[in-house]
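Let's start with one chain on its own, the form predicted on its own, as structure tokens.
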Amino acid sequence: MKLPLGFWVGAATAAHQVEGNNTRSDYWAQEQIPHGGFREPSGIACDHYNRYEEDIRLMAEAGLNAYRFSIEWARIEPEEGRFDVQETEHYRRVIRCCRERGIEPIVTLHHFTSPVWLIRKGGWEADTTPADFARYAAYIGEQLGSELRYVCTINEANMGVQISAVARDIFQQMQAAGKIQMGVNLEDLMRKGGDTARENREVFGTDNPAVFVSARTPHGDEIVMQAHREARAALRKAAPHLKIGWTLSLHDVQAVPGGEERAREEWGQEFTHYLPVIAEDDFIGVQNYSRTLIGPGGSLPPPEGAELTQMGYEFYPEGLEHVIRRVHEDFKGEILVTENGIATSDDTRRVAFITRALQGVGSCLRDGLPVKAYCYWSLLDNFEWQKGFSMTFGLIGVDRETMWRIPKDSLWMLGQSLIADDGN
């Protein structure tokens, strides 16, 4: 599939996956502790933070004109009102280096992980959350701000409630576990054991702490929304020409017979019911890997005999067309494709999966839908949280010994796709 030339291609990180050692952030203390439920620690993760020029560049060499990134709030602010210009200084770096290469950077503000000050505040469930979320987005948009285009607020802002679902579900952990598109432990998930709450309460002074990716509740989901909406507001104050939206972790939902009303009531938990609060974004940041099958009595396994990626989801790049058109229903704004990928070893597999998934946003760009990029999951072979680095996502191979970079086959395939077509 050849996409127009205008449109961005490219592929995303999320820093504390990449970077390694932010060692102010809510995920590495609980990486730290050892009934944290991780296979091992982040640590220097693919070492992005010192090699991002390298990564930029081979990005740029091989045809990809977008990076989606996100920048660490635990580095910007590791104590609650005190920023740090150098940390500041670093991701303008990579902005303008990301510039020099001719790739467009589209920000991310928060990436499931917060600084340990918030967590000790009471996290994602606290009504202070809100506010201090916009503090961190007004610095960012006086400081970068001139210097960006596309800001995401929030990284899968509705994560919290899918994890919900499935803690709700959790005898059908096996059939649930292709419905949390990120890589959590289910066993983990619901382990309230002694060690696991003292420890927690030493790190964060409580026995549960509300991080980002907890199981949320109706007002904690509330909470997300309201940051959202008071940072978009500061960083129009701060940077009026910005486009401001966020992203949703989408599944293509489908019902079997039997199935209808269940499948709806799964997109309105994933979507629609935050379309109140997104009515006002410039535009929203799609994320799909898969579909969901839905019969009478809720999720189904994937079919018989289907292939499975290492994270457990059916191979099924279709989705991501599907959700797009199904998105566009009720939102008009721009559609940014900001995650679609496959953890697999074979990486003709992931040139398959690309190739058909970029097939079906041609489709949605020739029938005038306002798709503006692409980006890839993963551009590295990261650190793919709970399960630690046994996912390779990445269109780039990273030796865990040397830190030296690998480029795979999909890599330049995905570049290649930037090439504008003949019109037939």
Ligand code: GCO
Given for the second form:
Amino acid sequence: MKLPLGFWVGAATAAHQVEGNNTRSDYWAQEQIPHGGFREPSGIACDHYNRYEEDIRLMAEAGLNAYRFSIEWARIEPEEGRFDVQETEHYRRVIRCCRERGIEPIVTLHHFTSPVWLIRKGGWEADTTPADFARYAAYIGEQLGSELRYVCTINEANMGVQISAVARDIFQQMQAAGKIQMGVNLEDLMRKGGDTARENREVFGTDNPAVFVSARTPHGDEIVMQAHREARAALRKAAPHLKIGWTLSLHDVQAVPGGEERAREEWGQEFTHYLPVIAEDDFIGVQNYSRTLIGPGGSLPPPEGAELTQMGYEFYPEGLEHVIRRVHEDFKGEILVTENGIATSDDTRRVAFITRALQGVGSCLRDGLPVKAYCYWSLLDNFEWQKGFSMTFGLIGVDRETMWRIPKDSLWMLGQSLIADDGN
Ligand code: GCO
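Cool, the form predicted on its own is there; where's the form predicted in complex with D-gluconic acid (GCO)?
Below: every chain and molecule of the assembly, starting with the one above.
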């Protein structure tokens, strides 16, 4: 598969998952409380904060030419209204290191984690959050905008809505399962819930902190959209040349017979209802990992015998092409694949996954779709949120004792995709 000149092939990370010691963020706080639900805390993560030069060098040596990473709001603005110049300079160095190596830095301003102070003010359900986010975006635009071309405001803006939908499904299933063992499960859950609520109150001043990755109300969904609009305006004012968009988590939603209506609803919730807010964006970041089969009653498990990834998703790299084509039907701006990947301990399956995903991208390009970049998730084996370090998505392994980097074959393979030609 040969990708055209000017196409970006890279890898993605998020600050909290790789940097380490992100002590002012809401995730860090949740990791420390006894009932926060985390398998382990992020700690020094991959120590990417100190080792970014090595990581970027490895990318460049393999032939990659783009790096999508995020700036940590809680580092830049650890207390409301106080911006940290030293941290800003850190990210300037990361951006420059990319440029020196011929790598395009694609920056995300918010990748799931927020400063604790924001959550104490009501987080992603509070009417004050769009203005707070826009102030931070303006600061980054002014300080670093001249060094950048593409900025994603918010990662997976639709994540909270997806979590609400899953929570509803689980509740329904629990009610059904309750006919068998309801008391035990519910009691356990409520006991845990009570402890978590108390601990949350101590840290965030509320039982139910509205962190970005939590079940979102329709009002919260509006807040996220408004935060994007205001940040976009602030960035354009500070650095008019910037191309701006956000990213969405998009499943390849497929209906099985009888599930057509539900599948349409699902896609509407995941994508179509955001069309008005992204209409003025320059690009969209598409993030796809698998497909979801939908029957008349909702999501179905993967087909029998399907290969599963460590995350339990179906191995289905074709989902990416389907989603790109579907997005393009309604959104005519540029498309950047900001995440696509697989958690597996068998790197030959990663190579197979990427090969097939890139064939899909190539086919979209041949049809003239404006796809600009493919960023694999993730550059490093990293901190997969509540699942800790147990999921290995990386093109590069990380020895958890020594922090040594262990490049995998898939890293070289991905870099080669810009120059190799197998006739496809
Ligand atoms: C996501 C995230 C990543 C995850 C990845 C793998 O946007 O959901 O950007 O933080 O680690 O999706 O699950």
